[in-house]
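The chain that follows stands alone, in the form predicted alone, written as structure tokens.
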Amino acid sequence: MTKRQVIYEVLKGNKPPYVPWSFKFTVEPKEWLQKFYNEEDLDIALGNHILNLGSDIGFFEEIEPNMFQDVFKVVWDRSIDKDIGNPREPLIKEPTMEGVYFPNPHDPRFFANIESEIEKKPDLFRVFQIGFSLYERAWSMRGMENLLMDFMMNPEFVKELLRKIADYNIAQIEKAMEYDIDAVYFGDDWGQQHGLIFGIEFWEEFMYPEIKRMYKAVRDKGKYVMIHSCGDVDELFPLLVDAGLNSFNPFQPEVMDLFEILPQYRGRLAFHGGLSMQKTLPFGTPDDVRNDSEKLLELGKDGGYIFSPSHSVESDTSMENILTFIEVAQNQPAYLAHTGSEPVKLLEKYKAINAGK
């Protein structure tokens, strides 16, 4: 069985040969993964089982030094956060449309890299991706104060700009389908670290509407959706299974009861991340990190589960504890057996290096 044909076990909702995997980072630990791999593309020896497509923001011009302009001609200053940054200004300056831009979903940018991806690597699950989907996308072309005023006082123009993004991501949609993948991603973050960030009932009034549209147009063609939303969002997911969602990231501990909602969900949605990045990665031990990945490699045995950190690893997580998680992943006993691997000894390898220095 490929590593795609096991995460199509874990969508299903069927019991998987072992907990799959797939993990992300943020520049300078990718850096470091880089280095001690020797290897510039990590997906293969991190051994990950999901194929990320596409630009999921649409960061293609640094414009200055720092300075990153995304397709929707937001400016982006990095100067601080090296991995997105913050927008310089609102493009949208009034509540209104009239003359707001919009880039052309077809941006051959977008697709150059899939079928030479696929290639690469033909047993990966495919997915690709589109970032800031609706919620992000408004408020990085608004500013999220203005925005989070206007449902309030401007509520038809924040439907209407909602709903050309949609439409957007919808036409980026169909040219995706145009590959061979088998899922399409949408990043929106919604919630805070207790509840959402604007409610329930704005939610339903603003985003429902259009995000059913989207899942939509990819359950339509037979494509699985897989999201991610920081926060505390679990009230949505009864909302989210019947609109189409078939795997949900970040699946943050500290604002989510994981070992109640991943069985409470199994079979109807499967959910991806889970090991702590705002505790036990970046203070905790190594034999922390060890004790809460085998917890979570045990409660994804049944299905339903896509091991990984609870977002993409941050530079205040320490190389000792990122090897950690990896090894743990790549030394399931269940995994070893399935492939016929032998097992790794990363950290060996690592305090080797080290000591030779």
Second form
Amino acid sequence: MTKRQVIYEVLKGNKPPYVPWSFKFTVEPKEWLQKFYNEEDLDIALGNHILNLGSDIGFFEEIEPNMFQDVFKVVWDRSIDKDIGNPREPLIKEPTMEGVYFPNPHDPRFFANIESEIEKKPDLFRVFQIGFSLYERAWSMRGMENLLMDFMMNPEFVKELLRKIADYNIAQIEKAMEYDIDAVYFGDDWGQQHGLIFGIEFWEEFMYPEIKRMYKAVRDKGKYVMIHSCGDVDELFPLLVDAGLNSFNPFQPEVMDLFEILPQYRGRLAFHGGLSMQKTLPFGTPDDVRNDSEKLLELGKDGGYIFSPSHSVESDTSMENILTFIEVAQNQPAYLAHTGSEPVKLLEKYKAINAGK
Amino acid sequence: MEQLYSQLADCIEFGKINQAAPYPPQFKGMPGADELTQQLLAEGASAGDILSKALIIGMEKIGVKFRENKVFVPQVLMSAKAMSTALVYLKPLFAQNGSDRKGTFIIGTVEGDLHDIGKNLVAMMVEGNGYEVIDLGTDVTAEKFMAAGKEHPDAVIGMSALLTTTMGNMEKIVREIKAAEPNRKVCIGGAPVNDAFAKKIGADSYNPDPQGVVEFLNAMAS
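Complement to the form predicted alone: the form predicted together with its partner chain:
Every component of the complex follows; first up is the chain already shown.
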């Protein structure tokens, strides 16, 4: 069974031969790993099962030092946060859609890597990513506090803005469907550490109608829907499943009870993530990481689960902790048996490299 | 006049900014925080009474509802907007009579961190509860906190971090402040921090929500 087929089994709610995984890293840890493996493209070395296609946050042009303009013409200040940055000022200054610029959803850059990546890694599960997929795109254009108050003061403007964002995404999805992809992955953070940012009533009024349209555009073509939404959002799961959702990330252990939720939804919704990014990875020992990882693999062995840290791993996580969870995933007895591979000894290798310095 | 205080408190709690504002629908066409504050002042109410009998009452109610997940960030923003509309009229009067305020609170997001929604909510809630707020913004260094502390010797300092990567900066800042001024009260907040972390780094208080900060400040001020 290829990695692609293993993910299909997970998303269908069947028991996979082993627990698949897929990891992402922010800039610094990615560079550590590229050096460690002596590989530019980490998907193969890590054994990732998911192939990320398109561009999650879009394309940026540096218009002056530290100021990066996205395709919607929002300028992001990266003088402190180098990853994404903060919008310099609201693009939509008044609650009206008059004169609001929308880019070409078929911009060839979004599709440029699809064929070459699939050709390079044909046995991975192919996911076309749409980042900033609704609320985030809206607040990046209008300013978060303005948008949240618009929910009450200018609801028709909010609905029009969200509808246009969803139209843009759907046009992009339709183009992506011309390629041999398996799923579309939407990224949109709705949660806080406790509860939703704006509550389920506003979520149902403003987000849900557009979410249903976007998910339908994917599901009608027989493809899967995967999402990422940080925070305490599990109260939305029944509505999301009804709208056609198949897989949820990041599955943060600090905000939801993974061991209760996963069995409850197995067969209806799969989960991707789960390894603590707020506690274990930055502050735990390699033993803590190993314990947590093994518990998650045990939880996921009957299906409905793709193992991963609950977010792209950041530079506050040690290389030992990173190599530990990679090693635990790659050395699962069921995986070794299924693929006939030998166990990897990443920590040993890392220690030997350091000792030789 | 008691009726006006109560009406103004309702405007703060439910986020009715002025008569023209369409929100909340149940207050349609009624005077809002703007008109009621002006009316109270015209009838001779003091800024201190308007603060304690209306603004603080309304903000406390919304703070408790937010803690209990009965309302969310949008409703708190509307209350804060109504409150700041009232404060436009009251601030010049506070300047004439500083004792109307319960104390001073210096707040900022720690060095290296730009997340400010939570920090802003705390600042709004604290201000609405009768404190002068010195908001240093985001990416605030120990030096900046301490310089503001020098200008406001009795102020409590509050700081926030959203990222695990900036919790180390929070620790460094708290330790520097405490080394220079052991008696300076410092409170912390933000998604990844907790009570154990507050104790570890020597902060005086951790609160998971804005109302908790208000209660900590009230306890310090009493």
